[in-house]
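Only one chain is included here, represented as C-alpha cells and corresponding to the form predicted on its own.
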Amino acid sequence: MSIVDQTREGDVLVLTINNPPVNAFSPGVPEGLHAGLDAAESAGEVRAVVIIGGGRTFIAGADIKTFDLPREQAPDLRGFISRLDAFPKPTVAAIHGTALGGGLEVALACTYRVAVKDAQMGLPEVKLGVLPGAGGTQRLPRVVGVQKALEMMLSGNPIKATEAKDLGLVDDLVEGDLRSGAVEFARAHADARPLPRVSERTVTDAVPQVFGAARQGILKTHRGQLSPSLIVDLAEMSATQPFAVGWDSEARLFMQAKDSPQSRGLRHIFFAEREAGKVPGLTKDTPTTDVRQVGIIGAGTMGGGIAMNFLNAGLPVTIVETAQEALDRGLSVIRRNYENTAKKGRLTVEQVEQRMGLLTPTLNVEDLADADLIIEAVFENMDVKKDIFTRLDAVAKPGAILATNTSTLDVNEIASVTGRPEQVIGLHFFSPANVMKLLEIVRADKTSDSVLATCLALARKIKKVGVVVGVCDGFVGNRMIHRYGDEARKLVEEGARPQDADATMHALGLPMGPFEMSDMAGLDIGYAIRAHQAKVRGEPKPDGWLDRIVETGRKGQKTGGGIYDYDEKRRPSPNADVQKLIEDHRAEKGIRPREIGQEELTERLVYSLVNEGAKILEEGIAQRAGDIDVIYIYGYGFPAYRGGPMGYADEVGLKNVAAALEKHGQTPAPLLKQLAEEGGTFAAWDRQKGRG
C-alpha cells in the first residue's frame, strides 16, 4: 500500500491517501496526490477523480511538525491545491472523520465535496498562532459567505457535516458506503462544464460592519495576538480583490504569523499537552483498572466539582459528607449547576436528570465499600485526612484506587497510614473542578505503574489535561505560586500598589494578576498555609501586610472584601483603608516606598515563577519543562500564545533571565543559571533528556 493508492472505478479514479494515523498532509502526500491527477490527466477514459482518506479519516490537517522546515523541504500544500483548483476535469472531496485546516483546503479546492453526516471541517489555524495558508481565508468566504467565514477561522471551531450542507460548503451528504456514494456523485457531474470553482466565485454577504465588528471582537478574544487580525484583514480582502491578489497576500501573511513569537509559543505548547501524557516507564501494555464506579468523600465545593466530571462522563457517583446538612446543600449545588447549564441550552433536562440520576448521596462511608476509585476532597488538614485514609483503608475493596484531592499536602505521609500505598495517589483537581481542564496526578513513592496509568487514562475520559508530577509541598502550580506570591507581596512592601502588579499581569495577557487571585482563592487559604509552613520550620507566626489584612476580618470575594472591594458583579476597586494598612506596616518595618515600573514587576514576578519550575526540574517533580508550562496555561490562566512561563523564558533567553534575577537580588536556579551560561532553552533540555 502506498501513500496514495490510485484505483479505478471505471471512469471514476479514486485516490487513496494512506498516512496514518490521521492522514496529516507531510512530506509524500502531495507528491503522491500529484501523481494521481498526473494519472488522471493522461488517461482520457478518466472522467472525474475522487479523493478520499484511508482509515479513520480524510486529511486532518498539515503536519505541524513540518513548519519549522526550510520551504524546499516542506510538503507543498499551495502547489498542489493550485494545480487542484486548475485540474481540467472534476474533482470530488470525500469526507470522513474530519477535514481540518490544510484538509478543508485541499476540499474547498476540489470541484465538489461531499461527506458522510458525522464529519467535521474546520480551520483551526488561530489555535496555532497562524492563519489558514493555502487558500482558505480565500474560499471559505466565496462558499459560506464572510460572517460564517470569519466566525470559523477566528474561534478555529469545527462544524458538522450537516451544518455543512446548509451553507453549501458539502454538496451532498452520503448514507451508507462514502466511496461508492463519492464514485457515484463524480461520475453524475463528471461532463458538468463549465467547472465550478470556488476561486471564481464572489463573496455576496460582505458589508464594512461585519469587519469592524470582527476587529472590535477580536480585541476581547483574542487580546495581544497577531493571527486574528490578519485573519480578518484576509477576510476583508476575499470580498473587495481578484482570488490572485488575496492568495498571494495570504502567503506573505502565513509566514509573518508563523514566524511569531505567538505561534511559536502555541505550537509549543501543543505538542508539551500531547508529551504530558507520556511518562517514563509507563507503556501501552501497563496493566489498567476499569472504573466502573467513583466515591467521593465531601460535598462541598471541591467535592461536588469533582462528582460532576464523572457523573458527565456516564460515571456512577456515591458521595460521602458527616451531616445530612451539608449533603442537602452539596446536591443542591450540583444540580442547580447542571440546570444552569441546560437554560444555555448545552444540556438538555433529560440530561440534566440523567447525570443527577447516576448521583448516589450517603452519609456511611461504609457504602463505599464497592467503589473501584475514592477520592477524598475535604480541607487541607493532615490529621483529618490520615484519619480519612485509615477509615477508607478498612471500607475499600481490594485493588481501588484511594486518591487525595490535596492541593499541598504530603502524598506519602497521607499513604502511610493505609496498608496498601501503592493504590494510593494524588488527584489535585482545580477549582471550578467542574470547568478547570487541569489535573495534577501526584504520584507518590509507591504508586504502582497500573493505578498511575489508570488515573491518566481516567484524566482523558473525564476530558481533564492530565499531566503527572512528584511529591513535594504545593507539588508543581501551588509551589510555584506560593513563590509568585511571595514576590508580588514584597513588590507592594518596597512600593508597588496591588492594583499595579495586577495590570502588569494584565497587560502580559494573564486574566487576573496574583492579588485578584488571592482575593479570589480567599485570602484566609494562603494564610493558613504561611502559617502552617512557618510552624513546621519553627518559625514566628507570618506578619506581613497581607497577614494583616486576612486578621481584619477581610478574606477576599467571599468576604465582599480583600484586597480590594467588590461590588455586585465581582469587580474590584482600591479600598483607602487597605492602603493605608500597607503604608503603615512599610513605616513599622522602616521602608522607604520607591516607584516600581512595569518592566521590574513583570520580571520579578514572571521570573519568580520560572526560578522555581527550573528548581523543580532539577528536583525530578515534573518531568519536563512542557509539562510546567501545560500546568500553567490550563491550571492558572497564563496565556497560550505566550508558550507557559518556562516557553516564555526561552522567547526571552535565559541568559537575559538570570541577568535580570541577579539584578533583583535573586539568586538563579542552578539549572537556570547553567542553562543561560551553555546558551541553551528548558526545551532542548527537555529533549536532551529524551522528554520533548
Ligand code: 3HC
Given for the second form:
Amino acid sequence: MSIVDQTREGDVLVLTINNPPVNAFSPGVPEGLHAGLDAAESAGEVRAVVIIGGGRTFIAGADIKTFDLPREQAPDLRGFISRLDAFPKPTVAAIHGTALGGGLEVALACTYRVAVKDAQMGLPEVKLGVLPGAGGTQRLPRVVGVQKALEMMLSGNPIKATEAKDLGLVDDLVEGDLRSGAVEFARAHADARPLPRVSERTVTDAVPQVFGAARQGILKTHRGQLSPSLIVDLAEMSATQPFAVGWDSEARLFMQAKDSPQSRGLRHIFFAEREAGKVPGLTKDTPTTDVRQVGIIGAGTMGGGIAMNFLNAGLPVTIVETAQEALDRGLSVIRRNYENTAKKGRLTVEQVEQRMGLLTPTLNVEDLADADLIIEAVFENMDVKKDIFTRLDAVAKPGAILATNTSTLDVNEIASVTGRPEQVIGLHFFSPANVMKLLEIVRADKTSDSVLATCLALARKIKKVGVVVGVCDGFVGNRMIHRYGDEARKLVEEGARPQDADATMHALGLPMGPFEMSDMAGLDIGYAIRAHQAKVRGEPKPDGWLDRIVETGRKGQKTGGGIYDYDEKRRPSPNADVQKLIEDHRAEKGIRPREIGQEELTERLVYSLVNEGAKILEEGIAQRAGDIDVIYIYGYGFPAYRGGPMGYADEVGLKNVAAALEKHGQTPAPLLKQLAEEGGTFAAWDRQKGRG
Ligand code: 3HC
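With the form predicted on its own in hand, show me what the form predicted in complex with the named molecule looks like.
Next comes the full complex, and the chain you just saw is listed first.
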C-alpha cells in the first residue's frame, strides 16, 4: 500500500489516499496524487478519476504539523488544487468521515462530489487562527452562496452530507459502498463537456449588507482575532472580483494569518488538547471498567450539574441527599435547566423526560450499592468527606470507582479512610458543571492505572476535556488562580483600581478579570480559604482590603454586590464605599498609592500564573505545560488564541518573562529561570520530555 494507491476500475482510475490517522495533506500526498493525475492523463482509456480516502475518512485538511516548515518544504496543496481545477477529465471526490479544510478544498476543485450520508464537511481553519488557504474562500461561496459560506467559515463547524446535498455542495449521496457508488457516478458523468468547474461560477446571493453584518457579528464572536476579518474580506472578494484575484489574495492573507501569534497559539492548543488525554505508562491495553451506573452524593449546584453530564450521555444516575427538601430542590433545578434548553429548541420535550427518567433520587446511601462510579460533591470539609468515603467504602460494590469533586483538599487523605485507595480518584468539575468543558482528573498516590484510564475514557464520553493532575492544594487550576488573586489584590493595595485590573484582562481577551471573577464565585469563598490558611500557619486573621469588604456583608453577585455593584443585567459598576474602604486601608498601612500602567498590570497578573505554572511543572503536578494551557482555556476562559498562559509566555519569550518578574520583585521559579537562561520554551520542554 502506498501513500496514494492507483487502481483501475475499467475506464475509471481510483486514487486512494492512505495517510492515517486522518489522511491529512502531508508530505508525499501531493506527489502521490500528481502521479495519479499523470497516469490518468496519459492513459487514453481512463475517462474519469475518483479521489477517495483509505481508512476512516476523506482528507481532514492540510497537515497542521507542517505549518512551521519553510514554504519550499511544505506540501504544495495549492499547486495540486490548481492542477485539479484545470484537469481535462472529470474528477469525483468520494467523501466519507470528514472532508475538512484542505480536504474540502480538494473536493471543491474536483468536478463532482459524492458522499455517504453520515459524512461531514467544513472549513474549520478559523479555529486554528487561519483561513481556508487553498481556494475555499473563493469556491465555497460560489457553490453554497456567500451567506452560508460565511456562516461555515466563521463558525468553523462542519455540516452533514445531507445538508450539503440540499445546498448543492454534494452532487449525490451514495447508499452502500462509497467506492463503487463513486466509480459508477464517475462513469455516468465521464462524457460531460464542458466540465462544470466551480471556479467558473459566480456568487449569486451577495448583497452588501451581508458583509457589514458579518463584520459586526465577529466583533462579538471573535473579539480581538485576526483571521475572521480576513475571511470576511475574502468572501466579499469572491462576490466582487474574478476568481483569480480572490485566489491570489487568499494565498497572501493565509500566510499573514498563519504567521501570526494568534495562529501559533491556536495550533499549540489544538495539539495540547489531544496530548492532554495521554498519560505516560497508560496504553491502549490498560484495562478499563465499563461505567453503566453512576451515583452522586449531593444534589446542590455541583452535584446537580455533574449529574446532568451523565444523563446527557444516557447513563442512569442515582443522586443522594440528606434531606428530602434538598433533594426536591436539586431535582427541580435539573428539570428547570433541561426545560430551559428545550425552550431554546435544543432539546425536545421527550428528551427532557427521557433524561429525567434516568435520574433516581434517594435519601439512602445504600442505594448506591450497584453504582460503577460514585462521585461525592458535598461542601469542602475534610471531616465530612472522610465520613462519606468511610460509608461509601462499606456500601459500594467491589471495583466501584470512588471519586471526590473536591477543588482543593488532599485526595490521598480522603482515600486513606477506605480499604481501597487504588479505586479512589479526584474528578474536579468546574461550575457550571453541565457547561464547562474542563475536568481535572486528580491522580492520587495509589490510584490504579485502570481507574485513571476509565476516567479518561469517561471524560470523552461525557464530552469533557479530561486533564490528569497530581495532588496538591488547589491542583493545577485553583492553585494558579490563587496566586493570580493574591497578585491582583496586591496591585490594588499598591494603587490600581479593581476595574483597571479587570480591564487589562479584557484587553487580553479574557471574558472576566480577577475581581469580576471573584464577585461571581462569591467573595466569601476566598475569604474562608485565606482564613483557613492563616490558621494553619498560626498567623492572625487576614485583614486585607478585600477581607474588609467581605466583612461588610458584600460577598459578590449573590448578595447583590461585592467589589462592584451590579445592575439587573449583571453589569458591574464601581462602588464608592468600596473605593473608600480601599483608600482607608492603604492610608492605615502607610501605602502611598501609585499609578500602575497596563503593562505592569498585564505582566504581574499573567506572569504570576506562569510562574506558579512553572513550579507545578517542576513538581510534576501537571505533566506538560500544554496541559496547564488546556486547563486555563477550558476552566478559566483564557483565550485559546493567546495559547494559554504558558503558550503566551513562550510567545513573549521566557527571558522577558523572567526579567519582568524580577523587575516586579518576584523570584522566577527555577524551571522558568533555567529555560530563560537556555533560551528555551515550555513547548520545547514538553517535547524534550516526550510529552508534547
Ligand atoms: N494535521 C495533522 N494532524 C492531524 C490533523 C491535521 N489536519 N487532524 C488531526 N490530526 C491528528 C491529531 O493530532 C491526532 O494525532 P494523535 O493521535 O497523534 O494525537 C490524530 O490526528 C487524530 O485526531 P483526533 O484525536 O482529533 O481524532 P478524532 O477522530 O477525534 O477527530 C478530526 C478527527 C475531526 C479530523 C479532528 O482531528 C480534526 O478536527 N482535525 C483538524 C481538522 C482541521 O482543522 N483541518 C483543517 C486544517 S488547516 C487547512 O486545511 C488549511 C488549508 O485551508 C490550506
